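As a starting point, one isolated chain is supplied in structure tokens, in the form predicted alone.
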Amino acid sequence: MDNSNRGSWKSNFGFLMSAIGSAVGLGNIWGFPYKMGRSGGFAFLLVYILLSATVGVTILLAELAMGRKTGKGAFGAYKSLSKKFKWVGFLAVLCPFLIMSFYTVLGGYCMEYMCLNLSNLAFGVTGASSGADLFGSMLTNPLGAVVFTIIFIVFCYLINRGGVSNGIEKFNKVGMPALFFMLLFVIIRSVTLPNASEGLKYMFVPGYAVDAGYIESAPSIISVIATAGGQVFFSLSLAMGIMITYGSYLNKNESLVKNSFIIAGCDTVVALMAGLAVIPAAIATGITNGVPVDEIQLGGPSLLFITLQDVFNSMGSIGPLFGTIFYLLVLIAAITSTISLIEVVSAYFIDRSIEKGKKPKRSKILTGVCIAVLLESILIAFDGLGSNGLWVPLQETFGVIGQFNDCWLDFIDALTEGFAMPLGAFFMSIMIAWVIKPKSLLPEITNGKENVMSKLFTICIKFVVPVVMLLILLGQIDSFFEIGIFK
């Protein structure tokens, strides 16, 4: 919508930035990898293809035409449409401020994992601390991890208080370019480097990762679905408002079929050259260091934050050069996610501004949303993963179990990208194919004209959705809580 209060995007390209932004995140950088692998290598890349190209891309679509059809966030979407559904709004803008309290304590430490590696170039450091060491130390000096915490938060709100289009346009029409790029000079380092090719096995040969002991058996074709629909839906950022706030920006005339195409495929592209960034430099120099195939970690934070930094470590007088630059490029992608959360919650103060016949003053609102934000941070840096031993909710009654509560940000994450998100677009779903009707959004979707896509979005939303969400949900259960559904 292009209007003074709510702003609107200057470019369809600086649009499908900021949206490609929002889905490239630490999630593509430590899970896609870590679970093609696992999952089949090639075999699973198929499925998450065919999954994106037909869950994902429906689900986006229905997001984006929500938002452009209301003109507003998340939560005034789902209440314009319907407000039997408007608590899936709430859920929508809910879940992006409880994430929030991890990512940008997370992004405090790619920040300050960039400036110790800068560090190191700067004084020619090599042979720094072990990523063990390093990271161990991180987690038990959570008054450090604050001030990087809030570095970053503020670096945030500095790009959204420019607005729509100048500040997060902007920033993401500069910084998802200079991703692409860096990522391509880490790749040809790591690629090149000695066992690289164990990696590059790893990642795309069925059944490697069993034959090879990374892990001990074939996960089911269940299972495999399962993973790569949750990959999926947490990688295009789905279920979290930001779509239908972001759709809420754009002009009338651009395609959604055509940008929805392009998000979904370019996600899938960045996530694919993260793998090869990766996993070939993590299991090359765990084997060069005689780490045993199964110790070798190639998930999670633990990738990021202590497999690599060794990889870096050990590369001697270059090292501390790859490190800035990887890091720097995680830094952008922790950024892009994030900037894209504080704008749904941001939006749904905007929209409530404007419904009471007021003028929105961004900058405030931001202030308040940050503010809130460093609040909830301050808990997950004081955790510190777990290391500092604060009490986790539910720890007395369902103890340690799995994922579910080892910490808190384990705890966010359940209710949040493993429950609420899950469930909210399942009811989205349902919303869309049963209550308001497919129909009422085919307008915004196919611009007016009845085509093959109106068709398939509708057999999409009613029947496919659904079932993959539902499956989803189920995996994320098994998941977290380790129960074995898919067994």
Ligand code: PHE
Contents of the next structure:
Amino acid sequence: MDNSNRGSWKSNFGFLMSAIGSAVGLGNIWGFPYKMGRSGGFAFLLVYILLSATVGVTILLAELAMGRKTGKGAFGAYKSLSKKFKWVGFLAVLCPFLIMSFYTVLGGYCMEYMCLNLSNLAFGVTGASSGADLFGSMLTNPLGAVVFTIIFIVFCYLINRGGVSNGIEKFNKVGMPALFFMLLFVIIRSVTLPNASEGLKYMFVPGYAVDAGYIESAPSIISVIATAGGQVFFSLSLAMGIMITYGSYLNKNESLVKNSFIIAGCDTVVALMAGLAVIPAAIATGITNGVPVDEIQLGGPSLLFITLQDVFNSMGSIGPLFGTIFYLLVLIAAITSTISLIEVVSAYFIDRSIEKGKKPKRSKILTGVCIAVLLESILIAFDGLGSNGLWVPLQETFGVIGQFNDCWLDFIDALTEGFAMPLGAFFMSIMIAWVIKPKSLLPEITNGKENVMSKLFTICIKFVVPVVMLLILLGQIDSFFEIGIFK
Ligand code: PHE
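Please show me the structure of the same protein in the form predicted together with the named molecule, now that we have looked at it in the form predicted alone.
Everything in the complex follows now, all chains and molecules, and the chain you saw is the first one.
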């Protein structure tokens, strides 16, 4: 089959920046640091690194190998490897599509905050509206959110339209190093604020979050493992067809093993850096402003759009500068993740055209995909995280259980991240371990040379991944529905 119409990476560095760009997203900023602080600090970090280096790297390797071996995106790859598991490939295209419904709205919010801080900088406004007021009015003003969501989607569309090497790769090669340096700049300010050491203790010292009253009780060890596993999984953009698609554009000579460890390592380093940038600043400012420690919002959208805006507001005349830089770096993180999601869905249609013997029309396909994403994201923007009283599916059935029914964003997040993704990864490992057998992917993984990785990969995909994926699935269901299995 002629694959020359699909595109490919120009360099391994470009591929790495793009894969790391997909992995580094909002989850690194508002998920990892907060979970680390609440779930045992340094001890959580060790569990996280262990899971990332075993389960994370194994799934990463499997996905990259599936893509490169078949030369196809998520659905095509599953279909060519095993007809029986075609449906898993379908999930791996559907999930990214659904996730974009809210990821693009969040990207729009980041853009709105960056513009706000930039205009404060330009007009010398300091100590502007409080984060809570700003975010509240933003959520209840869906029209503004829709406008920024549209701008965000158009921006991503233009990058993807440039193609794999001239669009995605080019943007990531500049965007990711820029993000890294901006993050360093913000870290320096954050850790030098008075009371910043309190934030460092929250993040790193095991048990400190409980002792100092940030949370009521420590989570059980099983819940720590499930939380760390879920975070590794979402943070590395696994079971979303992304690494399959990006792998299908990769040159046969490159080492998948080396690349997988680099991707997982960089993702963790950026998550830790993000923690140093946000947690000490959030806690230091909270304490200075007299907020009780258990009321400082350290995770999720409220960290990003309420707590941190208050941090910048209280920095005086330099605040808007740090605000602009910070929201710009978050915006880049959101863009580089979104373009990977758009690419997965588009690759499905591109592969279908090629299969039918037609020359794929990349621009046309991208236009269709982005319009569909726009339509679903309008719903999420209008829902405004549940602020505008829209009906949410299953709300009556599930009553007030957990966060599941709070708003449309949580509903879709529970469906995808909570359920379909861990399920997909579980079945992927079953397919590779017991149906097509690890040896069918090993030549791709080791570039034809048997080595210690061949054994490690086989053991991990057969025994470790399925068990951990089931645990993650239970953990996700537990936290999305707040059942309390792992308390
Ligand atoms: N890895 C991203 C993050 O940490 C989330 C994401 C998942 C983005 C899947 C794209 C696809 O935020």
